[in-house]
Amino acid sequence: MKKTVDVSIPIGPMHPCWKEPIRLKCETIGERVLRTEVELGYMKKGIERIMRGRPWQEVMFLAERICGICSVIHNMVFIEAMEGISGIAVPPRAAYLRVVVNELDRMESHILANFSYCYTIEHETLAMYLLNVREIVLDQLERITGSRINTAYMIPGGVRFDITEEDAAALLAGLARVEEDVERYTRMFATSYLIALRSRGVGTMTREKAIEAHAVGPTGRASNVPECDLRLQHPTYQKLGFTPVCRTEGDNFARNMVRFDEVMQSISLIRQCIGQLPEGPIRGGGACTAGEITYQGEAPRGELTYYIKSDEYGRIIDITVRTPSIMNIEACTHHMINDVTSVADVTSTFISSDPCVACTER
């Protein structure tokens, strides 16, 4: 017998828990959510259209402005795509420094995502603790690149700045502080009765549903889909012996715990890079030329894909960007939110997927 909808409840586009405007339209029977649809279009930037016809030097800066939270990976994927088109080699020292900066960016993004979740379920104490520790991570990004957010650190054939012994020591000291704090906050999150009540068994998505919806990043790995981590395919991460973090529960709790665990993994990867940092130059040189490529990288939220076509001067003729939140928002609205037992859990389940509307609408 078909269930009759009692009421349709719109959530957004303006909502205290949303970082960016988006509308969820939920159809409910009593408190149980039957179906959810997402409505986008409130902050379309048209940035892909702006990129076309411009030289790579300008597009590089535009790429990292697609998202103000995970800007480093947009810079990295665009630059590595241009290197793939042009056959430009990267010195080993620069390749390791790219991993250091990329993992710092992943850390601050994950910490901000878990802050948003804790704030959404009204655990404001833990939320503020997480926001404070994120500042330490941003300080380390600024120390290495000169900027906290839009770093423009990677260029074809290498990176802009080397790291000094003094800066490396300060970075490791900062990571030790972050590690101590995140270990404590992870225990708080894992043992809190309030968090368990609002998180365990809520917004569950099975491995099969995650694969069907092409969920990526921590959202997919919380449903035991380790193969969605594209760092497995990156040559520098392969040298570091990288293995993905996974959980099997597939609920709100698991998605946040994967991000906590990945923060600790990022600290380990950065320490490994600093400990094994090869001697040598940080720039190999080379010119961007004509070509066409589809290139992918692992953003904090998951699979980030750039399709690029350039001319002989390195000018971008065509470009298309597919961001991870495109897949994760669909997975969330059609598999996680549907059948939650309370409308109050809609916002927390949506936030648990770490949606980025700026990336999605580009």
Partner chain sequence: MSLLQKLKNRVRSKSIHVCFVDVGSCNGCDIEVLACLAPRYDIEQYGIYVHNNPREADILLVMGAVTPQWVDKLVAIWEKIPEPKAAIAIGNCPISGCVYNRRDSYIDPPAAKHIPIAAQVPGCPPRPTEILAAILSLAPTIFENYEEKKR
Given for the second form:
Amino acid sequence: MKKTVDVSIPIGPMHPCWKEPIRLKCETIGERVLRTEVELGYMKKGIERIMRGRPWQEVMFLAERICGICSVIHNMVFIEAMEGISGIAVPPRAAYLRVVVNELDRMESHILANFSYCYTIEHETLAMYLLNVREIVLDQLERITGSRINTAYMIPGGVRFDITEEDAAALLAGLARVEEDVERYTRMFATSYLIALRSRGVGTMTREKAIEAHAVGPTGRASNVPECDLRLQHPTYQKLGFTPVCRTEGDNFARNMVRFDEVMQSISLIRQCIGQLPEGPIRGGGACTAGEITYQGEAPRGELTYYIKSDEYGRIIDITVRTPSIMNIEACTHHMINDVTSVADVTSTFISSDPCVACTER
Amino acid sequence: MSLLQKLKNRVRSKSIHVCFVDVGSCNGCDIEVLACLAPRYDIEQYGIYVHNNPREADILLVMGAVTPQWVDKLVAIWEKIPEPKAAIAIGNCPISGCVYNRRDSYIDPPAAKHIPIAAQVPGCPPRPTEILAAILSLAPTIFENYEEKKR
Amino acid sequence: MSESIIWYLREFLRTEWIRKFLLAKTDPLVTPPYFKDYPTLTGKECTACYQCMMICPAPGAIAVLRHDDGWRPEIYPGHCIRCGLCVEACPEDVLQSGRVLEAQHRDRTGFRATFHLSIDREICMRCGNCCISCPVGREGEPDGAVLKIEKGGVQILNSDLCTGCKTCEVNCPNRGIRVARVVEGVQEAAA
Amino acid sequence: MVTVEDGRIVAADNACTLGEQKFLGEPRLKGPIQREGKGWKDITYDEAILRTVEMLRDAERPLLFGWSGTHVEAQCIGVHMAEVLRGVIDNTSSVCHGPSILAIQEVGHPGCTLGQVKNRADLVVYWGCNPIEAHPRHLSRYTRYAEGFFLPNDYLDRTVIVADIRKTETGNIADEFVQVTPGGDYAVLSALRAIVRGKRDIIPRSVAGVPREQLFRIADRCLNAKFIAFYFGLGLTMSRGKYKNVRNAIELVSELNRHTKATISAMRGHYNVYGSNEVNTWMTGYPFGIDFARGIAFYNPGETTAIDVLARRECDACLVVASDPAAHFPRACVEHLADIPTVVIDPYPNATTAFADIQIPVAVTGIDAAGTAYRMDGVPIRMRRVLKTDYPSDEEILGRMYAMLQEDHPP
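The form predicted in complex with the partner chain is what I need now, so please give it after the form predicted alone.
Let's see the whole complex now, leading with the same chain.
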């Protein structure tokens, strides 16, 4: 009998590269990895179940705690979906502030993803650099919202806190520091020979495959699928004249570079927002009512969809969340990890698609 | 107290190996523990070294409301850690289940139901400084004179 | 390769880097003033209106307790998620956390809420947990209660007295009673 | 407070679903009925009493069962009747908290009244019972939600631990829920005793499905409490181990009493089952299952209890008072009950009616009859009557029967 697989190697659920519990089973021949299977289910808490029957002020926090890294976008999509149901208008100042906070969150998430990648390929210097830059971003987040993670900034009809002149100035100063540093680290990443060895041409996914697997977020955009950026459909981003970042290589390197570029893009978006920030109120009021909606937004990892049905008092009757990571994990196992040359590349490729297990399993 | 014991106390309080396990959190505490690694907080200057092997750890950081998948695995990980050891609950989830602790959810908090928890760091998530302070304040008291206490 | 080595040399020969390398010092670990920590008491008098309990999104995080010298809200660390909503909801400014109170005064923001009680008579066991645990009307006046078991079921006597504190909902063993809290964030126009 | 319209109660205030059903009542019989062929015929009270007395007179070994749903005065007469008849008298506790009583006979009963619990208990343990469904107002009147004198913030000052084999509705509102594998109560209680004794190191990783750490937590909660009220239900008494479980629970409580104050009580079923035990005890010396066949009171659970008497097919006439054995007894016992002449004295038709030859409707104590009843904590309470109806009370019916029986056996 012909032996097809030498050994099946499990990676995880507790593994130094994974920050969250997930298990990969790699079937290998020699060093080569033939297939990979993902085993999920270590984080299932039943958040959608406990959301039912609750008003927005409780569901908002549960939505936020679907994922701690991209908490702001979960909050934003949920709140904007509730506003869509109830026909609540957002004051323009609040809409711009939402973009500011959302982009800050995207920055910290992208920097963290790149940190994880560098950590996984054992480039710890760059990893620590990035982690330190992330602290500056978190400082800005804390300055505006009062907390570093799980900010609870948006409420139906507006945001919770206004931004003062000094805060805006401090924010811009912080962003300048971040910009300078990230620019240097991007150069480091792009020119380093060692990183290139581990990244260029590893885990390649073509545009066709990406569309087939419905890859979203930076993973999709690295494979030249710019239309997967849902910020193109958001009214505030349209006003800001947003164009997505896009690369064509579709390998680990491209995915990280897309995230670096998006950090730079976020900085410019925030600057634009602060520059154009209209005067006026930050809360418009308005109570949540009954209705049904499917609403999407662009999370740091890609397309985030909420389906919500509510009753007359704005309590959630039914809710379904589709998070980006599930598409990316599938795309990763079927199209990227296939036939990589070593087990070490499995972890780095998997991390490069920036999987978020807490999002996926809820 | 023997000289050897004094030496052990000294060494143990200056070299704390930490292993962390995420038993169903939202990631918030996870990344705050990661942030401790950042040069700003620089966990290693205090002699705390993070790595994810329970067999060489002294302190287990537990994050997350315990999901059914982890109930037995958490105990297994705890028992792999060599003595002297301690577990710290990071964040609200292992202390009370946080916002997930409602009827119909799948979780089984608190973590103290499954393994002995020596200290708790409340917060959702706690700041890295709070995590650091907890580890630093706990470690010497737990490990001090371990051999003598055991007797 | 060579380019990379040159690049690395350039990176490490920057004066800033060398200074950092030799005189490395971690930033002082300070908690910034704008951090929303656990709410603390301002010393103003609590009127036991239960708005904080109404808006609190975490189970068991806050409770308004009776002390010898009056009412006082108590925050339970380990349950509290430091969202600061109670600070915003409190009409008497009893609590404060970070810059929340200050920002609220500056922006004149607040919450407006209405409450609707509903009872599912099919599953209600009339155990009376809701009626007894309801904090409203416990002091003295007999007509001040929101709920009472009367005429074969839990009756809502004074729905306008309900503060939405959701004690009844939490203590109902089988979801027989529900309190809908319709909250909207509002802002007064700048004067 | 109840609302009365046209001589019927239409609504009751402050009553749970179970209590309200008691007050509203199902349709009651107009008068006594006797089985005739496949149907029933109406008879008068005099006829009914006469036939019952005849039935009991003719019986070799009559069984007088029930008594838990009636007042103390009627129970007294019941005991006298059993003595005169040299029959067996048993109450529902033989299929309910009988094992608890056996355990109490062995090791005593550190109990207290519900008023003490209400005012002092800061930790309430419900073991193997589901008060929300069986005693819905127990939590709100006496334990968790009641405003205690020493506990100004009632439910926030109290902790509730629920131990059961599955998560019940009471478990939903408990502070700590302990899931014990079925039949594992003895082991868990023993482990807790060991922990309270300070022998933590001998506890295995998990005891009957309860992790060691959780046992430590519970024990610590108990040791740190000021006053513990421990309530157990049929989940403890009627699961494997029976009275040994209860004995172990009582010993855990006395163990805890070395550190703090702790009391234990059973969650009794019928409103006056405690009274029945009391009456039997003060009159005969034994709480239930008393056999007068030898002329003196003889008590041997497993021999003189209703189930055993019926299962051995010894008894040849049965008087059921204020209870429903057909709904709770094993099949063999009910089959025998159908074979022998049976008289039911109960306000409402129930499952036993289907096996009875005569049913005599009576007034309900607390609604249209006055009487004394013992609460589950052993406090006698005089119950007043709210309605005036023509139904005779249990005491009246049984008194007449006893008077007739006494004529046969002059003292």
